[in-house]
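Coming up is one lone chain in structure tokens, specifically the form predicted alone.
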Amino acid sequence: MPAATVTVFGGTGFLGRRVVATLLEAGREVRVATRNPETVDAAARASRVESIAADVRDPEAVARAVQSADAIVNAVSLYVEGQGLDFESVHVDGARNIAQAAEGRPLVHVSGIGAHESSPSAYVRARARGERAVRDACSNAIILRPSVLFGPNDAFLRTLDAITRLPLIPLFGRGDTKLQPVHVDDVAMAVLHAMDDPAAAGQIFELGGAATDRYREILALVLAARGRKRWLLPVPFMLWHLLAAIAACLPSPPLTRDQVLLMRDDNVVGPDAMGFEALGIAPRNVSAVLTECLG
């Protein structure tokens, strides 16, 4: 039977709003889990959803925010440290707190591919330990990894756009990184078909988009649809590196070495996992869609 109450753990981020309007276009209660309850959407708020104060490092106010809820889902996100969050209580402790709270309840945790705890990226690391921590404390939980987020407003094709503003474009080394942009509405769309599907509970889903493109080829498909013509400039990735290493003593640097990191690995759903078909989603291609997604 599908959950009629959801409460959604990072509600207000990019991806967690297209979960929460996603669930109330399919007749859900939503329940709106936040640090900053004041942030949710005025629409949402008058659209059967209810805001809650919850913080996820607090394990109290996580159990009331899922009282009397029929699933949960943890769209929670955070990619720099600052302001007193840190990966490691956010990701890992976090996650812990909630799927602790689900007591067996429908629970789906958004981690993000490549999620390894050898890897030399602090927030992959506390990426791929929060999946631990979630599986040890809810074994029935669903972890949904997507690559790399796109859409109306997204921070990805918006960086791209600014960055072909540029009469020189530097390229992350020669910008052969391949990359498999996948759109939020696709992941949102995951989210409720796995919370509603028996099959899937206990099960990991990577999630790509239909086309995997090296870095400087999306580059060139937002060059094209802007109608700029730029030289693209192959810089080290050591150089990248100290550039972040310089940045990193800024009080909001511009680039970190998390951010580098993920530049150097292709991030692309494996070939044994199960993905977007499993769910029986046809996942969009950034190509079909970049014009309305850069507005």
Ligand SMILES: NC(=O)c1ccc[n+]([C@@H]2O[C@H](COP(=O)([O-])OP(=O)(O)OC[C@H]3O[C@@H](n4cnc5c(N)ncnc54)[C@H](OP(=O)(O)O)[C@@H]3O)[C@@H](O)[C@H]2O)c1
The other form holds:
Amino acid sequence: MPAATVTVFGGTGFLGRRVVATLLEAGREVRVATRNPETVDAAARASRVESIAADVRDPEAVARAVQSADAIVNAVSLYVEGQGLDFESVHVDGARNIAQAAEGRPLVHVSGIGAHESSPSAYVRARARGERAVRDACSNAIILRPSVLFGPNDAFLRTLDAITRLPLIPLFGRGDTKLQPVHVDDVAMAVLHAMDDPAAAGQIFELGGAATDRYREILALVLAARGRKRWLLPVPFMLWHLLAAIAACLPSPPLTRDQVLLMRDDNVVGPDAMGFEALGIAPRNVSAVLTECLG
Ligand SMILES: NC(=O)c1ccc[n+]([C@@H]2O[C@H](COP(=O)([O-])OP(=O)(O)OC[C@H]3O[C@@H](n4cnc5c(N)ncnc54)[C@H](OP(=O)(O)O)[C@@H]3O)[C@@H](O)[C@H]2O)c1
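Can you now output the form predicted together with this ligand? The one shown was the form predicted alone.
The next block holds the full complex; its first chain is the one shown before.
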């Protein structure tokens, strides 16, 4: 039977808000667990959305947030460490707290493509350890690993849009890294389908969009959509690492070592991975909705 009430950790985030909307459209009651319940917007509160204060690092608050819920979603993220937050406490300890509190109830844990424990990126290593902690605490947890997310008001296309305003566009290396950007609403739908599908229990799904493109090809799409003509300048990764090291001295660095490392490796669905097809979803590609997303 489909879950009637779902607690969504990270329900105030880019993906989490779309998960909440998708669950509401499917007739579910939603409880958004956030550190700041007042940020859950009034429109959401007026519908079937309840908000509850919970920091995922606090096991007792997590347990309160999932009380009487039929299913749980973890769409929490932390991309840059600082201000008392680190990858280990959010992506590993926080993920474990949620998985333990789930006590066998359907749990959808959102991670990311490429999570592996030997990665040079502290962020990616923490995502992988988080997945292991979730699996150890809750063997039936469903793990979703999306590629980079796009959609209206996203961070990905908005950043590319800003970059393509520059007179000369610096590339990560030669811009050859392959990405499989995935629409945020397709991932939100995957959360719903996975939660409702008993066959998904205990499985890992890698979620990529309909098209795989190199970084420079996606930049070219944005340039064409904006009617801009620019030179693309290959910049060795070594130089990016140097820039990230310098930026690390700033209070709010515009570029981090982890972001540079993430751009070194392809971010695409593995050849043998289960994905959207197994969940009965046909994903979109960037070019189909680019103009709408750029606004
Ligand atoms: N965006 C992408 O391109 C992308 C790509 C691949 C995978 N993913 C994965 O998708 C998921 C969602 O990412 P997103 O980009 O939507 O994240 P986001 O917009 O940055 O939102 C982060 C969310 O995490 C919550 N959060 C952070 N620390 C918390 C804590 N200590 N306790 C409770 N909540 C906390 C925030 O809630 P409050 O601030 O309200 O507490 C917020 O709702 C993550 O697992 C991410 O790794 C995203």
